[in-house]
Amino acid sequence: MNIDFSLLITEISLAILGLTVFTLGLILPAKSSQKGLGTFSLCGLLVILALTIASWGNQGETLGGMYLADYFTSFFKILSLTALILVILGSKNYVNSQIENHLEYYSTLIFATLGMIIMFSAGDFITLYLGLELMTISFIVLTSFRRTNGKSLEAGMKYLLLAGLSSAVLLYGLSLVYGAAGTVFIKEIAGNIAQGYFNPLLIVGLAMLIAGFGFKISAAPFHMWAPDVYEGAPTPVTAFLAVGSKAASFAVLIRVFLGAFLEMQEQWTMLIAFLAALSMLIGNLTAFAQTNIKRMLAFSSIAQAGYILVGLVAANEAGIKGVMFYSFIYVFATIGAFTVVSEVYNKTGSDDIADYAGLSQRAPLAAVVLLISMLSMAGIPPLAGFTGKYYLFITVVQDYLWLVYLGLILSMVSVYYYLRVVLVMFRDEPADPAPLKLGSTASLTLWLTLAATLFLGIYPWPLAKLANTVAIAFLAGL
C-alpha cells in the first residue's frame, strides 16, 4: 500500500509537535521554565496552520482510500487549528495560574486536536472511529485537569462514563451499518445504496449514529453531559471542546450523512429537524434559569447545536454552505466569550453571573468583547452570527418553515438571558472598582475575535464564497 506522506503534512507536524512539547517538558521540569511551552506551542500551530493553508491546492486519497485529502478537509483543519490557536493565546495567564502539568496540558490539547482532523479527514468508519476515540480520551484528561478542584474532576469522571456510553452507542451504529452494508468504506457504502441495495439495519444503525454522534455536538435530548462538564472543566477546555469538537463533529456529520445516506435522505432528514428544535428549544429556554456563567453558555452551546443542524436537514449545498460559515464564525464569538470568563474567573476565582457587576468599568474591553459575542450568538445584525443564521434557515424555508420560525422566535428568546448579563456588566456597580487588568495576550485575542466578528457580520463576503466552494466540490466529489 502507497502512502503518500505530501496528504498527511498537517497529521504528521501536529504528531511531531505534541510529542515534542511533551519532551522538552520532561527535559524543563521546572515550572518557571514550562511556561514556555504555551509560546512554543503557539509558534509551532502558527507553522502548521501555515503549511496546511500553503498545502490547500494538494488533494487526494491515501492508505487504500481510507484517508482523504480534499477542499472540505482542509477547511476544517484551519478551522480546527485557528480555533486551538486562540485558546492557547488567549488563556497563557490562566493556564500560568491554574494548571500545574504544562507539558501534559498543551501536548493533550494537540493530540485532542490531531482527533480531530483523523475524524473528518476518515474516508472509512475504522479511521473515523479511532480519530474520535483520541479526541474523546484527550477531553477526558483534559476535562479533569485541576486535580485538586472537586467539580473538575466530577466533569472528568461524568465525561468519561456518558462518552463511553456514547462511544458504544456510535461503534454498535456502526457496526450494524457495516453489516448492513458489507463494507466500512463511507463511499463504497453510498454506491451500495445507489444501487438499490437496502438492508432494514441500515435504518437502525443510522438511528444509534444520530444519537453517538448527537452527544458529541451536545445536540437535546444528548445534552446531559454539556452543562456539568462545562462549568467544571478549566475554563480554556471548555472553549475548545465549545468549538473544535463540535465542528469537527458536524464535519463527520457531513461526511457519513452526505456523503454514505444521501440516497436515503427521506429516512434521516426529519429526525435531523426534530434534534434541531429540540435542541433550539431546550437550550434557549433552560438558560434563563442560570446563575452561572459557563453553565448558561453551555446550554447556549446546544441551541447553537441546534441552529447548525438546520443546515444538515437541508442536505444540499447551501446546508453545508451554512454549516461551514457558522461553524467559522462561531470559533470567534465562543472564544471571544470564554476568554473574558476566562479572565475573570483568573481575578475573582468565580463564573457567577452576579460578580460580572461592573466588568464595564473595571475591564472595558472584556465587557465590550463579552457584548458583541453574545449579540452575534443571539444572531443581531450587523455581526456575523445574524449572516451565520440566515446562510442555515435560508436552505430550509421551502420544505421546513416551521423550523426556520422557531428558529427566529427562539434567537429573539435568547436575547433576553444574553442581555441579563449585559446588563449587570454595564448597570450594576461592583463590589471592587479597581481595574481588572488583562493580560496582554488575552488582550490580543479578545481584539482578534471582536475584530472577526465585526468583519465576518459586515464583510461575510469571502469565507461565504471560500465555503460555497468547498461544498460544491464535496458534493462533486460524492
Given for the second form:
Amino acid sequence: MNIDFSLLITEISLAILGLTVFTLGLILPAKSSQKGLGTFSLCGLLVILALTIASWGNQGETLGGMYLADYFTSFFKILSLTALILVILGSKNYVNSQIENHLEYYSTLIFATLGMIIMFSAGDFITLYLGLELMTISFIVLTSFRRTNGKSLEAGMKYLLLAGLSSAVLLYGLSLVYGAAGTVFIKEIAGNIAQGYFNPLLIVGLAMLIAGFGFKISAAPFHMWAPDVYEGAPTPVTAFLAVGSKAASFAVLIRVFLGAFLEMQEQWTMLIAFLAALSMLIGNLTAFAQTNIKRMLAFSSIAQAGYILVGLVAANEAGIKGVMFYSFIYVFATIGAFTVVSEVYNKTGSDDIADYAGLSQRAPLAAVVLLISMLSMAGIPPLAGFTGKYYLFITVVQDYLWLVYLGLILSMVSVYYYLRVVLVMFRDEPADPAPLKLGSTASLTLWLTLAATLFLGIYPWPLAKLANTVAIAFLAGL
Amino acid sequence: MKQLQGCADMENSLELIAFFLLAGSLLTGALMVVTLKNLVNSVLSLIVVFFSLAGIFILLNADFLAAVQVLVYAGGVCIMLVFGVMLVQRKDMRESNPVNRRFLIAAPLTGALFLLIGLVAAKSPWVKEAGEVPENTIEHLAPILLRDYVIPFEAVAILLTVALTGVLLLVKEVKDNGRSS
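Condition change, the form predicted alone to the form predicted in complex with its partner chain:
Now the full complex is given, and it begins with the chain already shown.
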C-alpha cells in the first residue's frame, strides 16, 4: 500500500505552515515581531491556495480508499482556504489589539483548517472522526482565546461541554453504523446497502449521525450552543466558525449521506426536511429579539443552516450544486459582516446594535458592506444570496412545496431584523461623530467581500457552472 | 470428541459468566459515577468502570488494548481526575456532585433510549465474523499505525499538539494588570 503524496499536497503544506508559524513564534524574541506572524501565515496560505488550485485536476484516492481527493474535496478545500485568508486579512487590527498570543492564534487557526480538510476528504469513519476532532478542539481553544474576558471563557466552556456531548453521540452513531454495515469505509457501506442489506440498527445510527452533524452545522434543535459561543468568541473566530466549520460539516454531511446512505434516502429526507424547517423557523424568529449584533448574526446563521439543508433534502446533483454555491457565497457575506463587527468593536468596544447609530457617517464603507452582506443573507436580488437561495429551493419545488413556501415567507421575515440594523446605521445620528478609521487590510477585505457578493449576484454563471460540474462528478463517482 | 465439545461449552459458559460479571460491574459503576453525591466516590467508581472495560477487552483477546486501558485510563486519567477534584475543592465534599431535578426527566428518556437500542441490537443480524486472533498482537501494531492508518495517526499527533498548546495558553498565569506573563 503506497501513499500518493501528490494528492496530499494541501494537507502536508498546511501542516508544515502551521508548525513553521509555531516555531517562528517561539524563536522570534520581541513582542513586536510577533505581529509579523499574521502576514507570514497569510503569504503561506496564499501559496497553498495557489497549489490547491493548480492541483485541481489531480484526482484519486490513496491508502486503499481511506483518503479521497476529487473535485468535491478540491472545491471545499478552496472554500476553506479562501475563508481563512479573508478572516486573517480582515482581522489584523482586531488581533493586534485584542489578542496577545499570536503564535498560538495563527497556528491553531491553520490546524483547524487542516482538520476541516481531513474531515471532508476522509473515505472512512476513523479519518473523518479525527479530522472532526482536530477541527473542534482547535475551535474550543480559539473560542476561549481572550482568556481574561469572562464571556470568552464562558463560550469556550459551553462549546467544550456541548461539543464533547455531540462528539459522543456522533461516535456512537458511527460505531452503530459500523456494527450494522460491517465496514467503516463510506463506499463499502453504500455497496452493502445496495445489495439489499438492511438492518434496523442502521436507522438508529443514522439518527445519531444526524444529531452529531446537526450540532456542527448548528441546525435546530441542536443549535443551543451557537448564540452564546458566537457572542463570546473573538469576532474573527466567530466568523471562521460560522463559515469554515459549517461549510466543512455540510461537505461531510453530503459525503456521508449521499455517499453511503443514498439507497436509504426515504428514511432520512423527511428528517432532514424537518430539521431544515425548524432551523429556519427558530433562527429567523428568535433573531428579532436580539440587541447584540453577534447574537443576531448567530441566529441568522442558524436560519442559513436551514436554507442550506434544503439542498440536502433534494439529494440530487442540483441539490449538491445548491449547497456548494450557497456555502461559497455565504463565506463572503458572513466574513464581510463580521469584519465590520470586529472593526467597530475594536474602536467602540461594543457589540450592541444601538451603538451602530450613524455608522454610515462615521465609516461609510463599513456601513455599505454590512448593508450588502445582510441583504445578501436575506436573499434580495440582485445580490448573491438571492441566486443561492434560488438554486437551493428550486430543487424541492416538486416534492416539498411547503418547505419552499416556508423558506420564502421566513426570508421576507428576516428582511425585517436585518433592516433594523440598517435603519440604525443610516437614519440615527451618531453619539460620537468622529470618523471611524478602518485598518487598510480590513478595508481590503471589505472591498473584496463586497465585490464578490455583487459580482456573484449579477453574474453567478462561472461559480454555478463549476459547482454543477463538481456535483455531477461527485454523483458519478459514487 | 464429545469430551472436547463439552470442554468448549464449558469454556463458553465460563466466558459468558465472566462477561456478565464484567458488564454488570461496568454498568453499575457507570451508574454510580453519575448518581453518587461525593465526587471522590464517583472517581473511584470510574476506576471500576475502566477496569471492567479492560476485562472485557481481555475476553475479546485484545490484550494490548486492555493493558493500555489500565495504564492510561485507570492509571493516568483517574490520577488526573483526583488531582482535579482536590484542586477544585468544595466546602463540603459530601455534596460535591449534586443531582438536580432534571434527573427525573433525563433518567426515563435515556432508559427508554437504552432499551430501544438494546432491543434493535438484539434483533439485528451481525455480519462481522471475528477474525483469527494472532498469537502476538503487539507486533502488528506498527504497520497498522504507520502505514495503513498513517493519516489518522498524524492527525492525532497534530490534535495533541493543539490541545497541549491550548491548555498551556489557557492556564498561563494572569498578572494583576490583566496581562499575562
